[in-house]
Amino acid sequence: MNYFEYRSGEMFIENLKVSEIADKVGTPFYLYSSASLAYQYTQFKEAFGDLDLLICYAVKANTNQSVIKTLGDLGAGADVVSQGELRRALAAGIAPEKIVYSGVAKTVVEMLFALETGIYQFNVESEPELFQLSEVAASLNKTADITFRVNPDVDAKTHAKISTGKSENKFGIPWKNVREICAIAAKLPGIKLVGLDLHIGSQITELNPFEQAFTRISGLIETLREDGHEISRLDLGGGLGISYEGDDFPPLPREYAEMVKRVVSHLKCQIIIEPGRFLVGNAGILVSKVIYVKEGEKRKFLIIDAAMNDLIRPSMYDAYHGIDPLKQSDHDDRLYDVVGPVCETGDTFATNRLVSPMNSGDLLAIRSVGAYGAVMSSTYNTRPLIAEVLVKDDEFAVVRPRPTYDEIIGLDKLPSWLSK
């Protein structure tokens, strides 16, 4: 469902116009819809019926307060992958019980600081870490549940650089190693193995390499418990792709859920699943103003306010994200290049796109940028963080606040020899 529609020509998100917010806010800035947040979950939710089920939000998406609260209230846990996301998904109300850690490099720190929080499980990744983490709930006298994170070597068709369930990355355990680990795991003091994870990529848009991972992680299950292991859990991880250029239509929650039951029911797991993008990516729009219209040599470019700082996804991946004005216009659409203010070449939104004519000071609106967008920006050229805007039918609120330059200056401090 689009929480993002014209009404009488004007973008609204929600029950009010976006170009209204625009004026109190500021541009650029990043706008979320929290209907669009509660249906994305809801219908998540409602697929899987009375399956056992956890659905644990990616926090690395979107990490505001505001965002993971929302979808806590409505019930979701949380997966992180720092002591920092930890601490964010705690500090918004989320039940320790409910959250499991994930990544490959969990520190002493941090494992000490999950222990004593009382998290539901560490997905655990490498032999190392198995003992790590085995001495540091032993020093507290605690037990950490554990799963396995299997790389099943399975290609996820998506992205090479969001891409983590092939032999050649660096996350997981090689399948074919699962059962010696897991019989080091059974001897070892402070662990109590409770089941198996695995998450072999993000933006994946066809349910045939989930099927295949699955398949191969229940096959291990089975074998495992033919061992002796008690395997209670299976987390399936994320990855469910989203609709970016409106003609790609990825699997809906409906048919994702009934291939995990058709493949993995029968195991009598609880299932938990670790939803990022499929929660929060078209629930936000990255709302900026053109500063110049540009006639290049070749190309006609528009300029606006913001820039691959504030989003790096089209830098980092080729990324394509819809750019539409906010007030719509009777006028052919023309080709431009959509570029940013930073000292880059590649600060560029599109290239070559079809976009509605514009002129200085016209507003338009970057779409599907909930997830990976504010999380990813930083203070390059030090240009400040972009504030974030959270709307409930027609009301808004700042959830992040633009930092003043003095905020961003005042981080560095002088070493005294250049204090004098």
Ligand code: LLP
The other form holds:
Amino acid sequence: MNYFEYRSGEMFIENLKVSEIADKVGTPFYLYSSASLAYQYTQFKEAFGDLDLLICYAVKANTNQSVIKTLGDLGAGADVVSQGELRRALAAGIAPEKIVYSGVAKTVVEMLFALETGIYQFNVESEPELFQLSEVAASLNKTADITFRVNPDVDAKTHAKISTGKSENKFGIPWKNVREICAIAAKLPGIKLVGLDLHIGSQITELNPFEQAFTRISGLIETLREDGHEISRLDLGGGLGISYEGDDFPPLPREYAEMVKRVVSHLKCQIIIEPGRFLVGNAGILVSKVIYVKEGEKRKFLIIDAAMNDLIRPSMYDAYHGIDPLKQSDHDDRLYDVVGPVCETGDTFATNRLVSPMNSGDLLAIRSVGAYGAVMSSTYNTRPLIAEVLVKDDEFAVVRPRPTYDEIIGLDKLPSWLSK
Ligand code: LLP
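The form predicted together with the ligand, contrasted with the form predicted alone above:
Let's see the whole complex now, leading with the same chain.
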């Protein structure tokens, strides 16, 4: 479902004209659709039918509390990877017993906070982390329910920077060590081994890597049960890709769910899934204004008021994002390089892209930025973080205002020897 559609040549989000929001909020800003979030969540959930399933939204994809709460109100739990994310999930009303804590290296301070909060499970990624958690939990007289994140050595066939399930990646317990570490965990105080976990990567657009990894982990669970461990949970991570309007046609939730059920339901485990991008990616656009149209010697540049600090995905992963005008034109598209004003050649959203003809002051939307957009932004070039806006039907709200210059510059403190 597309909640961003043209009506009489003007882009709408649900029942609001995007340009009218832009007039009130000022560009650039992120704009999210509640209906799109709800549609994605519901579609995902329904695909699994009556499977014993906990959907833990991977909040790293978009940590705005209004986004977390929209999904939480529909029943989602949360997958967090830091104390900050845990605090945000709690602040957005997610119950601790629906929160799983992933992450490569949890610190003592983070463990203490999570144990005191009473989260559902820790996904442990290494032997040192296991020993540390045991010590911290025992010191509090608590028991941490844990899964081990295992590394299935499967190629997710996605961008190298977001592929996590190969043996050379830093993630998870090496496959050959899993039985041994489970045996160690069984004897440690403060620890209860309840399951296994994996996450092989992100923006995965084929079922096959998932199926390979899930098949491997199912076999491992059977082995661990034979070893005497009570394995009652299986966390399959996130990773289901979305369409970025390019040539990628990711599996439908129904296809993904059918495969999951086929491969793992005989285990009778509670299944946990940590989708991020699938739930929020297509629910957001970045609205920006053309500052200048510049004729280069070889190229025509649309220089817009959003930059790489606001959306890093194109420069970091060569990611493709659709770029469309808020007002459709009767004229043919033209070839542009769409760039931001930051002094780096990497500050480029699209190269040689056919876009509707534009002039200075025109508004455009960069599509599919609901996931890993705002959360990865920075204040590089002392550009304040841009606003985030959420729409529900014919209402909108600024759900993160743009900080003022005084606020961001005021974060620096001069040392005594410079402040005289
Ligand atoms: N679970 C774990 C343990 C993860 O590390 C991640 C994402 C997810 C779940 C959610 O994956 P998703 O369903 O969103 O694919 N910044 C990159 C994506 C990094 C993903 C990191 N881990 C991007 O912009 O493409």
